[in-house]
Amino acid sequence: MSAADPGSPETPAAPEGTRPSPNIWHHTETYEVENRAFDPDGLVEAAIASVLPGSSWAGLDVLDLGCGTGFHLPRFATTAGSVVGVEPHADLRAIAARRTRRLPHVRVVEGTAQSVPLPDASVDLVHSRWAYFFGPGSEPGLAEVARLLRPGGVHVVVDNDASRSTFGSWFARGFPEVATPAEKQAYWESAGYARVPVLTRWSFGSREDLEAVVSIELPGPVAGEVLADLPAGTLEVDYAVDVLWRRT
């Protein structure tokens, strides 16, 4: 795995109830590159919108749970009634606050998936993207989401699908210890969540950027193997995710 980005947060003690993220916590600048490269066609956003009332978050009170550097907060803020970003990592939270400082209906607060400092039944949409909700073991966070959502509110989870796509096969090689796609699917079905499969892509401006992102997303040996096999000049990688959702 590559060295931490200059200026990235030092390895912190994980706040209670969290686990350190191997990518954004330690390689913040490279994760920004990844965010910009992911889903250039807006397919994930379209899938999220499709399960919302009116196929839009316009006018809704939105919670981005595990917002990281707040990359998605300005996009929600374009039409949402209000937006709250919750993030346990202090340095990432500070970046998110700076990113949204000119948006009066957006605020960023400290919290975890299991403990959000908002009142009961106070939000219409909870968005969780690659944060905490990875299948079995998510029950405390799901209970907190249920507390926060108004009747008719929606929880949306975006997570990797390791059963398909080029990146999915890399992920399965790099993290054989995580729940299998079948185990995850069974878990989410038992929790009452529906699944919208999305096949999107990474699209990078340079090979250097692609290699940097692969190196923070996969364990070092696996990253080296997949990059060695990737043809020179490759700047795009097909990438499968699941958009999992449940309406209260």
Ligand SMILES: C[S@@+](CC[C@H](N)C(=O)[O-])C[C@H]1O[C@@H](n2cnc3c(N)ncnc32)[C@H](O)[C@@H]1O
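Throughout, rigid core stands for the largest set of C-alpha atoms superposing within 1.5 Å between the two forms. Positions refer to the first chain, counted from 1. Quick caveat: nothing in here was measured; it's all calculated off a predicted structure. Compared with the form predicted in complex with this ligand:
Once the rigid core is overlaid between these two forms, residue 130 does not reach a Cα shift of 2 Å, moving by less than that.
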The other form holds:
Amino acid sequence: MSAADPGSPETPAAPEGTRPSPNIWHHTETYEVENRAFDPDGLVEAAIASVLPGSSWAGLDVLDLGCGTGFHLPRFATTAGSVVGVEPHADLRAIAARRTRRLPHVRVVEGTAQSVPLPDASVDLVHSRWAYFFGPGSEPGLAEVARLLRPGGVHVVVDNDASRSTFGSWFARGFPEVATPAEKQAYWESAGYARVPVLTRWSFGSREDLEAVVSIELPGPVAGEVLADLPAGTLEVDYAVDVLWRRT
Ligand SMILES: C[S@@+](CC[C@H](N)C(=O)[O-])C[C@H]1O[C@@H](n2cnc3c(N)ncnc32)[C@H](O)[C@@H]1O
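Let's compare: the form predicted alone is above, so bring in the form predicted in complex with this ligand.
Following is the full complex, with the preceding chain placed first.
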């Protein structure tokens, strides 16, 4: 879910510091299919909750940084005190706002990881999922997160682990230029983040959906090879992620 293609066209209206996100920008409906297929057992959500005081975000002020179409906002909103989605892309922001229009304690605002229009020490949990604007070189964004978090607040980053699982091996084949798992881990360790490894899965309703999602996540030739090798009838793909987290 973090198939950044640095060669893709930028959206002219996107603010400075926005990283091209061709999967969700150009294939928004397929990305929704992907979000629905990912982690059907809620293992990632459980890992996030496990690093929070009281193992829950109930009552907390939550910021979803790089919220895209706001897929995760309603879930946080079930128990959070308030939820803010920050997203640089105007069209995605509009979808996120529409998705949450009946939730009075949810807001969607323009911003980037490097510049969030919220006051200092106003948030308890910052969630960043498939946020390739975080990782090696993202110090300005991490400093902004530190500014936003109250004492005891937690930043959680959900990222691919390309060192293991079927999807991880596909990702490593598709994006050899991206930082290696060892480089990423060293970066997060030096920034003071701990790691919870999670082995979850994609679970699709149809082969058509699986093929569409693989095709937006991997470069064409690699997607073609992967799909050609995948036995007919396969609807499940094991998928390793890292939940990286730091308490202020
Ligand atoms: C792969 S999508 C993930 C969206 C969402 N987190 C989800 O899980 O459905 C990455 C998102 O980050 C946004 N983005 C890109 N650069 C950003 C930045 N510098 N700060 C915040 N968000 C950014 C993109 O517009 C895109 O919506």
